[in-house]
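Consider the single chain below, provided in C-alpha cells and representing the form predicted alone.
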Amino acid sequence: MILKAKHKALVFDSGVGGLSVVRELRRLMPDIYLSYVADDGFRPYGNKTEAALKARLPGLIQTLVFATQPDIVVIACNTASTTALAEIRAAVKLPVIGVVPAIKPAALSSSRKAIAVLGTPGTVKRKYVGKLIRDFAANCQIVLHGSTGLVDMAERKLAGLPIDLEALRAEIQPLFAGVRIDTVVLACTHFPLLLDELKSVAPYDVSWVDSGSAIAKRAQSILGDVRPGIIPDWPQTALLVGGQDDETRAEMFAAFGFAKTVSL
C-alpha cells in the first residue's frame, strides 16, 4: 500500500529531547512524516569532548540519512549543534537544522537586560554559545548555568517517574543567586519538557525561551522548496542507538507520534 505524498524529517538527539521539537514540528505540520533516533549508547552529550563529538556524529548521521531517506535532518540538541554541524553538514548532502539558544529573541525581549542561559555544562562552555552573546546580547547581564540532572529528570518524567521538586529547585537556584533575570532562555530541547515544573519551582515571574517553534518554522520554509516523497505503508519510527526499548518507552515516543520504536 502507498500512501499520499509527504514530507519527510530525520529528527536526531542524544535522547528523548528532541521529542520538544518533535511536538513543535507537529503542530506547524500536522501531515509530515517523521522518524526520530536517540544516540542512548553515548549520550549525554553534555560531558562530551568536542572531539568526541566530531569524530562519531557525522558518521553516524550519514548512516541514519542512508537508512531513513529523509528530505531534511534536525539536530535537536544544542550540544550537537554548537559543536560538529558544520561537520555534519559536510557529510550529508540535504538540509540540516541545527538547534541554536535562543540568545538573540531572549536579550531583545528582556526588559531588564538581564538573562540566564541554561543548558548542559558543555553547552554553555562552547565558544559559539560566546559568540552569539558577542553579536546578540552584548548590552546584557548574562548568567550562565550548566546542568546535567535537568536532563536526567526530562528523561525520568517522560518515563512516567515522579520528578523531585525540591532536587528541581536546587538545579536552578544558581540562576536567581546574583543578577535579577527576567528571561531565561532554555538551552537544551530536553528542558522545555519540564516547563511546568520549572515555572512551579522558580522563586519570581520570568520568560523561558526555547528554540522549537523557531526551528520549525524553518523547517517549513526549506521543506516548502522540496517535492514530497511517497511514503510506504510502515509507521513512524523511533530508534534507539545502543539503548533498550521497553513498552515504557515505546509508550513515551506513541505519546509524540511513534508508532513503533527499535533498538539498534
Second form
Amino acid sequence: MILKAKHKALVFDSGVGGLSVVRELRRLMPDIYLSYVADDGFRPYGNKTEAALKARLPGLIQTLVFATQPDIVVIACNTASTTALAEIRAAVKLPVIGVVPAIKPAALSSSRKAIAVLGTPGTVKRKYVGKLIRDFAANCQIVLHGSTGLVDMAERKLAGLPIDLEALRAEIQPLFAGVRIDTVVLACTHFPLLLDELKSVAPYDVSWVDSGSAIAKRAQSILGDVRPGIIPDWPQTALLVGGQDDETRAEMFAAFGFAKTVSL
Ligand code: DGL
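Hand over the structure of the form predicted in complex with D-glutamic acid; the form predicted alone is what we had up.
Okay, now the whole complex, with that chain kicking things off.
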C-alpha cells in the first residue's frame, strides 16, 4: 500500500452548494485531499432558526472532524457561517474557515455604489450581515433578497433535473425592481452553481461576485503553515447526512473529485 502525504480538508454545506467552493479549492490546490459533507436531511438551512442551527452544527462538525481527521474545516455555507461560526470554532481544535457574503469586494468594485445581496432568507437577516454592510458598504445602496427557491434549483441542476428558467427569473426579479444595481453578491454557496442561468434571465448586465476564490486563497495560506499528513488509502468521499445516494448523484460528486459517495 502506497501512502502519500497531502493536506486534508473537510468541506461542509447543507447540500451541493459547497461544491462551488470545492471547485476553487481544487483549482488552487490540485493535490488537496477533500472530504465533503452534505447535511441533506436538514436542508434548507435558510429557513431554520438561529437556535436550531446553533444547536445542531457544533456537535455535528465535531463528529465529522473525528471521522475524517482533516487539517482544516471549511464551512462552505453562508447561512451556517453567519449564524454559528463562533460556536463551531469553540467545538473543534482546528482552523475553521467560514464563508461569508463578499460584501466588501462588491462595495469596492461597484461603480454605481448600488449592490444587491442575494442569500438565503436566514443569511440576509443575520446581524453578521448587517455589520458587514455597516463596516464595508456604508456608502452603497443595498438591496437585500433571500431565496430558498434558488437553493432547490441548484440541487435540481446537480441532480441532472431541468431548471424552470421562468421560475428563476421570478425569484430574482426583486433585485432589479428598484434602484439600478451593478453588482450582485451571491451570498449562498449554492448560487454560483446557477451562474449561467442567472446571467441568462437577468434583465440587464451586472457583475456577480462570490466568496469561493477568496476562501480557497485563505485555505491555501493556512495550510502553508501545516505539515502535510499521511492520507488514508481510500478515495475522497462525499458523505450525505440523512440523504439519498443514487447513481446520478454519485456521478455528479465524482465530477468534483469525490470517487465515493456514502449515505449516513
Ligand atoms: N449553501 C448554503 C449557504 O451558503 C445554504 C443553503 C440552504 O440550505 O438554505 O447559505
